[in-house]
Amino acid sequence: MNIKKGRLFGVGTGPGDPELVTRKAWRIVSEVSVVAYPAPDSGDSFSRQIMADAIRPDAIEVPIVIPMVSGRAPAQAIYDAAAETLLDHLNAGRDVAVLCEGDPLFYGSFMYLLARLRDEVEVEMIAGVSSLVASASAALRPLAARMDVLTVLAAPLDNDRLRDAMAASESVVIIKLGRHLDRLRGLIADLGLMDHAIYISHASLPHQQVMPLKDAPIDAPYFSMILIYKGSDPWIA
């Protein structure tokens, strides 16, 4: 007898506050029999913490442990192995939800599993609230308006690329700050944009921080970003 394959769900869990998880995401996670999620090599999975109350007590959990190291090679082998494990569950007829902080397809780890599994099984994406919009909400600052160009930059980019992009855009979001914060602070000051720059960490969580970039701490956590809005729209400047 042929067993109908399970369905794979890429589930956005939002920026951290469980109340910002969509109703659809919560329902699906509460229904599936297998829940997978990225996890650090030490400590708890943030996406699992967000969805903990939705996961069935009898659900099979599949942590995907990804060491926090630079370079793609180690992680690619991990995604290969995780895809095989999830495909075994899917081929056995079990629906699988893969949790991903924020939105699964905006710098999300789920995209690597999607590339490996989308030709094998039916896939449904559940969009999530991005940390970008959560950070803008926390700062009470617009991301972009009218004809503004919004640019999203990763902090590890080299100085020239960062400088050129910041100069060319009306609105800038810089993510993945970490150890790069001090260097970025210097670049932003050189461009004369310090008064337009806001630092946000842990948006939507009880320990959220929002402050002018000039007042930001020396060391930035991974869950932090810089918003720069130059105020080119006279109606909101």
Contents of the next structure:
Protein chains: 2
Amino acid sequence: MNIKKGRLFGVGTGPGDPELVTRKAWRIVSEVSVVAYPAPDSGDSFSRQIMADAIRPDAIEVPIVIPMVSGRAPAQAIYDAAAETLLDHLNAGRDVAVLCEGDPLFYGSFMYLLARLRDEVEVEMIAGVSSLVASASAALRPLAARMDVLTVLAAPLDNDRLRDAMAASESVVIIKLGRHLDRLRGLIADLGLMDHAIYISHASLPHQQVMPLKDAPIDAPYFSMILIYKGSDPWIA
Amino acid sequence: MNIKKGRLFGVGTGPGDPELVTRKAWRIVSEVSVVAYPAPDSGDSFSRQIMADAIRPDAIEVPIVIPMVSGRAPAQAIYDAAAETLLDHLNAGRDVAVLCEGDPLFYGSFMYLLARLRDEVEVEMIAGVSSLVASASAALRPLAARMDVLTVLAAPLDNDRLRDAMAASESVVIIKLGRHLDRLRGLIADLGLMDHAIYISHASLPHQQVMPLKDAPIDAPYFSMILIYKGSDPWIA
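With the form predicted on its own already on screen, would you show the form predicted together with a further copy of the same chain?
Up next: the whole complex, starting with the chain shown before.
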């Protein structure tokens, strides 16, 4: 007898507030029998915390633990193993939801599982509220309007590349701040953009912080970003 | 006697599927007594359609009709008048939700009302699933990974600016296609990027279309975009 394969869902859980989860993500997670999520070496998984009240008590949970080490080889082996575990469940007919903070395809790790499983099973994506738009909402500022060029940059990029992109865009979002915040601040000041730069951490969560970049802490948490908006006259229709 | 002013909510309704609305947006819209939304000259408002099942039967509805004309002066007068109408409701103590397709601050018109009302009343933003991430989900493709530079461009920009930004980014999203699609296609072919370019229209809706850009129709609908991904090895962890 052939068992009908389960379906794989890539589920965006949004930026942190469980109410910023889509109705579809909430429904799917409350229906599936297997829930996987990225997890730290120790401590709670953020995306699991967001969805805690949706997960069925009898669901099988699959934490995917990515150790905080540099280099790609360990991560590849972990995603290989996780894909195999999930494929076993899918082949046994179980639907699987993989939880992803924000949106699964916006700098998320879901794509590594997608690459390994998309030819094996049916995959459905459930887009989520990205940290990008959540941060603009937290700051009450436009992300982009009209013909603005909007560029998303990762803080570890080198100064030349960051500088060129900032010069060429009306709106810039800088992610992955961490220990790069101080260098970024110098660069942004040199470009005369400090008055346009806002720092946001933990958008949508109770401990959310929004402040001018010049007042931001030296050590930025992982869930923080800088918005720079120099678009012309964003406030006039 | 002083009446407590109502609160103003900027509500992202997501890309089109009513299930891709956040739980918070659904709740707020089902609670408020005034619901405003952009509407075309004739026909239905898209964001109202998405939220139809959440709006209270006794809600006061305020369509904001933006005629399809060029120039900013008519739009300014319309937003001035709409802000005044909403302010009357807010001053009378009524909570007001303004519906916005996708996310309210990602190329949305909500910022024109925000600019006019933010000093008058308490404003709360409810971020939404943007068309940006919904299109990547529809295409089952990464929007960006790792250190990728992601740039969002409006199709009416001139060729030089589009060309420079495409050269400088691993991932490019082009919005506001309309009658510019044919020119864009030529430009993308000249840059040798045609094999990386996907056309998506009406992401998340039943009539969603996803295809290689080379097969896309000549006339692109308003709700369509192009994704170009040339990031290195997106599929390997």
